[in-house]
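Presented below, as structure tokens, is a lone chain in the form predicted alone.
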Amino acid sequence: MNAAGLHVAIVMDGNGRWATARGLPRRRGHEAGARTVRTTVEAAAALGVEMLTLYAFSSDNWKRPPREVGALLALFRRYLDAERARLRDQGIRLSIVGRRDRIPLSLLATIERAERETAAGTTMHLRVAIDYSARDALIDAARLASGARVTRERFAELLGEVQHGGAARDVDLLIRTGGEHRLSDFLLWECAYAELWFTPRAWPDFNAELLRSALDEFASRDRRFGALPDAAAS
């Protein structure tokens, strides 16, 4: 399928369960998941996806054991260091979406360098959500609006200001791996009319073939955005 112009969002779930099922430490699942990120980003760009947003670390994930949180943050830093040149060479712009005041300074410096070095990319916009909460972003954007009458377009711009990464276009297709069927505080505003696609496969087992399957099913759906089907309207 040609996915030109689409915004695809993915909740990358199941890393820990994937590792546990194989008798491995949870960190090994996160490491396998990082490798899946690379193949998925390349597949999405090849298919023509315009914007890809990946849910890597929610604001609620701070509740996990400190050792696991520290390992995840260290993995993010290694991923950005390893992939920065590859993304730049492939014309992929990287933005990190979410809060930045709780991120370690070493990781923050790596984020800013990766964003700076890939800023000219036009092939695809890759957005990775770290310390992200859609509810918190909505509250912060509403606070910026200060009671003024704003359009939906202006409110989307305010969301971009409070969560970094710029305003995102509406999500066309939301994919969630790992067998769960919920949004988990991810892109609640942007997913108002998103098509949802779930798979029991854990994130480390996700691949380009599954991405194409999701996009093929998306293409077969009738998106009416509240209107009647053409046949019923005539």
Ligand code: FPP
The other form holds:
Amino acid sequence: MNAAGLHVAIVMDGNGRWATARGLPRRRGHEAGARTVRTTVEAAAALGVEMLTLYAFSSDNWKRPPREVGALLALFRRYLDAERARLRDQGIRLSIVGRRDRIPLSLLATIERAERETAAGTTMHLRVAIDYSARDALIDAARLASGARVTRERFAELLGEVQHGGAARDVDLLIRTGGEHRLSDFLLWECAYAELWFTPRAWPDFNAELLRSALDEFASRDRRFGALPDAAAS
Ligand code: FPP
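Switch from the form predicted alone to the form predicted together with ligand FPP and print that structure.
Once more the chain from above appears, this time first in line as the rest of the complex follows.
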């Protein structure tokens, strides 16, 4: 499967249940999930994916117990510190998407450093959504747009301004692990015509083979964007 030019987005769900099923604390599920992030990023880049957006922490995830939130934020920091040189060497540009005003300063500094050091990457654009809410981003962009005559293209640019990580770009394929079938406030604008692919596998058990299966199925789908297939249009 050649995934050249595609924007793939992933809701990485099921870390907690994966850990609980093994008698482990939930944070161990997130740690296993971070290892899957690394292998998935490499697999996606090898397959030619142009943009990969991963949902790591939603704005609603602040409602989780402080201990879990703290463990996740610490994990993001460790991941960025450990991976930024590897990402740079692989030509992968990293951006964090979402609000930045509630992120602890130490993590923010790590984010900015990783973004700076990988900014020249052209192989793949990896976007990690942290403190992200699609609905909040839409409200913020609408505020900027008010009064002006706004096209879809201009609105996508405004979304990029409010949520960082570049102008909003249509998602081609949205993958969700962990068995749930919902979007959970992720990339609502960008997923207007996304193909959706779900697996019951928990995120720590996701792998390159499953990514290829998702992309193979994507390639067999008939994407019409509201139009008719060629044969029916004549
Ligand atoms: C959802 O699983 C997952 C999260 C809220 C966190 C996602 C974080 C990672 C995959 C860890 C590392 C990420 C990076 C970028 C280094 P859940 O905890 O809601 O699982 P559950 O539904 O089984 O409880």
